[in-house]
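This document opens with one chain alone, in structure tokens, the form predicted on its own.
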Amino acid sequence: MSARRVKAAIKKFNKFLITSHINPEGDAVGSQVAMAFLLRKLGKEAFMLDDSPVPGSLQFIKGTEEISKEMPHDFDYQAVIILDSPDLARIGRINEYIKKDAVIINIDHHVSNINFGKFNWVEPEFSSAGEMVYDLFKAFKVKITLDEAIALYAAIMTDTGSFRYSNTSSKTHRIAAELIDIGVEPYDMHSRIYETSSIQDINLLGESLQTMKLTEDGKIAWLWVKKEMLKKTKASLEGTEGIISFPRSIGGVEIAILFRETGTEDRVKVSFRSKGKVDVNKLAAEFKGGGHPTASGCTVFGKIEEVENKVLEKAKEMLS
């Protein structure tokens, strides 16, 4: 499926729910914010619902403050669409407010995505979801003013790690420097995205970085998150979005791993990186998570040493 068909998808229909992932980060975000401003723009309505709450460092985007937790009684959309989520398991509670017969747009570029929708666009070559919905304005030949120029960029340089990864192509470079020329200022970008860590996250960072092994050979490396270490600093999941990137960056690495104690029960979610020579996406998929080649998760039962085991076992069989 194309942009061109989603746009005679959302020709059909007057009111849209939007949402996307649990725990959403700056893809998530910003592509469905520009998504709302986007039908509107068409003279639909849309509202936007999603499990978590909006990370304090994406807040500053305008049009965040409108992504809700709670489903309003008088609201009776016609359609779903749902963005950057391989599954409607990776929504959440939001699945409760689907009506059975709810036709669901799926957009989404993880290589994992089960074409769960009525309506599947699915193009595991972009870069995010959010070039996805830049894509969708051109369809619909819609000028794209600074607020929406401001959440794609977020969505495009958060998914490509400041375009950085391998995801990241020469039409990533054109729509960056498009949206740069509509108002869009690089550096703030960067500084309100990335450096607004709190003391209570840096001092996260220094517990977790005290756990981490590597293999023998050096090309697994991985360290832990407990839910202790996050009483003891005070620290949020949220603060520990970024720390996957210190096992990656050293030198051999192939593959690193962040394991996170969550919730109440014996939960851990698990984090893959790679530098693109091992496709993660697959480990991830032994444990019914998934992603991309590069960058992919899963959520494991059972206790963080147990989980640590079955996962490295998986690790060392993918590299042998």
Ligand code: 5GP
The other form holds:
Amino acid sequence: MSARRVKAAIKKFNKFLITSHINPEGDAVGSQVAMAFLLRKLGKEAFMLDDSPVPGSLQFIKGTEEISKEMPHDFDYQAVIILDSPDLARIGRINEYIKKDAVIINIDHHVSNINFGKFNWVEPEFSSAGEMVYDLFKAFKVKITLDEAIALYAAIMTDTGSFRYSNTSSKTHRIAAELIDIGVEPYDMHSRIYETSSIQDINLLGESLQTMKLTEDGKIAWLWVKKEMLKKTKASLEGTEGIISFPRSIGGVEIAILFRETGTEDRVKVSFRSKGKVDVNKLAAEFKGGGHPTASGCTVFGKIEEVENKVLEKAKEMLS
Ligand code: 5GP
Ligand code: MN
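What about the form predicted together with the ligand, after the form predicted on its own?
First the chain shown before, then all remaining chains and molecules of the complex.
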């Protein structure tokens, strides 16, 4: 599919439900808000419904205050737009509100996307779902205003690791330039999103770094965030977001892994990062997860030590 085909699909409907994945980050939040703004400019109704709350650091983005966790009784949508989600499991609790015969418009940039919609626009070459929504603005010839530019910039900036990762293209930069011309202030965006950590979160980073280990060949680095570390430092789970960049930053490391104890059960959220040699989307897929070739994740049930063993074994296999 293409932006033009999605445009044709959108034209057929008037009332949209918009959602994205659990624990939304910049791309999920920014692409949803920009999409809602676009639909409204086209004279359509849009309601944003997410499984989990918008992180505090993204709440400055206008429109995020509208993202609801509950479905209103009287909202009878005609189509659902799902952004930045490779499969329906990723939208979590929102599945309860998706009617069996619902028309789903799937807009995503994950290679692992399983084309679960009636309309599937999947672009693994795109930096972000935000970049795809930007293309929709262009397809509809709708002028981008500052609030929309901020949402799109947040989506693109966060998913490219501030324009550092291999998904950053010249097009990404051209879009960013256009958004800056509209009025987006790059340092203000960066500061609001990445320079609002609490001392508790930084203390947690310190604790987590103490757990870092390296394989003998120096190619895999991994660390933990355990429940008791969260308790001790009083940090938030949100505050664990940037930790994975530290093991990756070690010279010679090809795969970085972060193991996070999340809920109350024996459940571990595993994040993978690669410098490009290893496809960590495939590694995550071994554990029913997914993502991108250089950034992926999964949730594995079990004690953190068991999960660590299982995951490391697979990671070593992929390297050999
Ligand atoms: P993170 O490690 O930052 O949570 O996620 C990195 C990338 O992996 C994101 O693009 C995200 O969509 C994907 N990802 C993370 N966890 C999961 C998961 O449990 N399932 C799938 N399919 N993708 C995931
Ligand atoms: Mn994304």
